[in-house]
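Just one chain follows, in the form predicted on its own, and it is written as C-alpha cells.
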Amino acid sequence: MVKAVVGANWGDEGKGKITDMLAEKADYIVRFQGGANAGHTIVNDYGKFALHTLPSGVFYDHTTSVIGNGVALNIPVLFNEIKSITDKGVPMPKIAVSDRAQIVMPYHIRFDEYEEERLGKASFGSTKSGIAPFYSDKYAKIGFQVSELFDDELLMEKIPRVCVQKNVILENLYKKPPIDEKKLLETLHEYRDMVAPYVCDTAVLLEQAIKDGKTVLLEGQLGTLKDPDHGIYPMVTSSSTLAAYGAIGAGIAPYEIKQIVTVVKAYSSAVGAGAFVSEIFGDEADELRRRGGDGGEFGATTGRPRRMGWFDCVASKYGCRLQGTTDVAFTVLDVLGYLDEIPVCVGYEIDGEVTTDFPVTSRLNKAKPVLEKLPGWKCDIRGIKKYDDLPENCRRYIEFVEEHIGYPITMISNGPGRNDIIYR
C-alpha cells in the first residue's frame, strides 16, 4: 500500500507531524522531490527537530528512510542532519539513497545567493539552498547524478565541460571568482565516500516492498501553490509538489498510490513572496504568528517570520483537487481558540466578479478576499481525543471548511505532539 502526504497550500501546513504520525504503521518513507530548502518541524519523545532532507518518519527503528531520485540531494546537509538526530539519542536510521538522485553542488548555492543579490527588490525570496540552479542544471543535463560519483573517467571529462559554462557566468555576470576544477573533483570524491554505504537502486527496493505488501509513505515538500505548473508562478519552487509526481520522484507506478493525505492548515501562512489573497497584517497578524505552530510561525529553514492569513477556501479547494485528495488532515486548529470570531475567505472578488475558482497569477494579483465570519469557541482544545468532545463552534468551523473545500476531513491535529490527533 502506497500513501502520500502532501500540502494543499504554500507549504508549512504541518506535513512533518502527519508523516511522523503515519510512519508508525509504515515500512518505508520516501522523500520524492525538493531539497533542503524546506523544513519539517517534528515534536516527539526525543525532542523537537527541524528536518530538511531526511524523511519525517526517521524516528522509528522499523522504518527505512529513502531519498528518492527526484530529490535535490545536498550530501553534507544530509549527513549533518543524521548526526544532529543521533546526537540527541535517536537510533541510527536505516537509509537508502537513490543512485539516480542528483547532487546539489556548492556552486548551486553560490549561484542562488548571487542571483537573489543581483535581483535586489525583484528577488524571489529564495531560501538560498541552491534549488533553482540545481534543477536548472538537471534539466539542462549538466547535473551530477549520484551514480556518476563512482566513475572517475566520466568525472574527469564532465568537470571541465561544466566549469567552462559556469565560470563564464560567474566571472562576467556576477563578477565572482571561478570554480576550481581540481577542488571540485576533491569535493565530489568526499561526497562519494560519505554517501557510498547508502546508495542503491531505490526503485527496485520499493518495487519489492510493494510486492511484499509493505506500507510505503511518500512525503512531499511544500504544497500545491508552490508547484511550478499549477502554483503561483513564478513565485514557486523548482520541482513538482504534487502527489502525482511522487510516482516519478520515487520510481514507482502511479496506480500504486492508493491514499493521498493532503495537509491543510486551519488558517493560512506562507514563507517567501507571491500572491496571498487572505493575508492579514499588523497586530492581527503578529498575534496569530506568535500563537501559531509550536513556538510561533517562523520558517523551519530560514527562521523568517511567516506571512499570516485567514483560512482560504478557494486556494485550499484547488490545492486538494490537484493533489487528488482522499483524506484531509486539518492542522493547528488549537491555535484559533483565542478568537471571538474567525474570518474565512470563501471567494475572490476579481474585477467586480466573485469566483470560487483559483485563477492564474495575473488575475490572482487583482483578487480581494470575500470573508465570512464564524463564531469562535474561546477555549483550549488540546488534549481532546474524540470529535464529539470538541466545542460546538469548533465542529461547526471544521464542517464549514469541509463543505467549502469538498474533501473529507478525516484527521484533526489539535497540538504539536505526535498523539495530538483526532480521527473522524
Ligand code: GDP
Given for the second form:
Amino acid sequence: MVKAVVGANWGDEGKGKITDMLAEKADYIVRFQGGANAGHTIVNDYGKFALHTLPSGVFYDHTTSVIGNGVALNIPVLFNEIKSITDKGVPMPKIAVSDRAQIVMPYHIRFDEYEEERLGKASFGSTKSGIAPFYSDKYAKIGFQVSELFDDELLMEKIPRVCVQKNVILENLYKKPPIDEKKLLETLHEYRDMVAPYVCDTAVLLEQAIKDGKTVLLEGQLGTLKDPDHGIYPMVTSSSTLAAYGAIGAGIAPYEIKQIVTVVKAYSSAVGAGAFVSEIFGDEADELRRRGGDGGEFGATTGRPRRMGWFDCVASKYGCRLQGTTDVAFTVLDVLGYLDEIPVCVGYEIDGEVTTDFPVTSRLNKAKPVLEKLPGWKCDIRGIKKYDDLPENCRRYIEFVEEHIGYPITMISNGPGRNDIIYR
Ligand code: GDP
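Could you drop in the structure for the form predicted together with the ligand? We only have the form predicted on its own so far.
The next block holds the full complex; its first chain is the one shown before.
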C-alpha cells in the first residue's frame, strides 16, 4: 500500500508533522523530489528537528528512509543530518539512497548564489541551495548520478567535459574563478565515501516492499503552487511537487498510490517572491506570523520570515485537485484561536469578474481577494481529541473550508506534536 503526503499550498503546510504521524504505521518513507532547499520541522521525544534531506520517518526504528531517484541529493547535508540526529540520541536510522539520484555539485550552489546576485532585485528569492542549477543540468544531461561516483574512469572523462562549459559562464558572466577540476574530483571521492553505505537500487527495494504488503509513504516537499507546471510559474521550484511525480521520483508504478493525503494549512504562508492573493501586511501579519506554526512562521532552512495571509479557498481547491486528494489534513488550526473574526478568501476578482478557479500567473497577478468573515472561537483548542468537542465556530470554519475546497477533511491538526490530531 502506497500513500503520499503532499502540500496543497506554497509549502510549510505541516507535511513533516503529518508524515511523522503516519510513519508510525509505515515501513518505508520516501523522498521523491526536491532537495535541501526546504525543510520539515518535527517535534518528538528526542527534541525539535529541522530536516532538509532525510524523510520525516527517521525517528522510528521500524522504518527505512529512502532517498529516491527524483531527489536533488546534497551528500554533505545528508551526512551531517544523519550525524546531527544520532548525536542527539536517535538510534542510527536505516537509510537507502537511490543509485540513480543525482548529486548537487559544489558548483551548483555557487551558480545559484551568483545568479541571485546578478539578478539583484529581480531575483527569485532562491534559498541558494543549488536546486535550480542542479535540475537544469539534470535535464541538460550533464548531471552526475550517485552510481557514477563509483566509476573513476567515467569521472575523469566527464569532469573536464562539463567544466569547460561551466567555466565559460563563471569567468565571463559572473567574473568568478573557474572550477578547480582536481579539487572537484577529490570532493567527489569524499562524497562517494560518505554515501557508499546507503546506495542501492531503491526501485527494486520498493517493488519488493509493495509485493510484501508493506506500507510505503511518499513524502512531498513544498506544495502544488510551487510545481513547475501547475504552480505560479516562474516563482516555482524546479521539480514537481505533485503526488503523481511520486511514482517517477520513487520509481514505482503510478497505480500503486492508493491514498493521497493533501496537507492544507488553516491560514496561508509563503516564502520567496510571487503572487499571493490573500496576503496580509503590517501588524495583522506580524501577529499571525508570531503566533503561527510552532514558535513563529520563519523558514526551517533559512530562518526568513514567511509572508502571511488568510486562508485561500481558490488556491487550496486547485491545490487539492492537482494532487488527486483522497484526504485533507487541515493543520495549525489552533493558531487561529486568538481572532474575533477570521477572514477567508472565497474568490478572486480579476478585471471586474469573480472566479473560484485558480488562474495562470499573468491573470493571477491582477487578482484581488474576495473575503468573507467567519466568527472566531476565541479559545485554545490544543489537547482536544474529538471533533464534536471542538467549539461550534471552529467546526463551522472547518466545514466552510471543506465545502469551498470540495475535498474531505479527515484529519485536523491542533498542535505541533505527533498526537495533536483529530480524526474525523
Ligand atoms: P512542512 O515543510 O510542510 O513540513 O512544514 P513546516 O516544517 O514548516 O511545519 C510548519 C510548522 O508548524 C512546524 O514548526 C510544525 O512543528 C508546526 N506545526 C505543524 N502542525 C501544527 C499544528 O497543527 N499546530 C501548530 N501550532 N503547529 C503545527
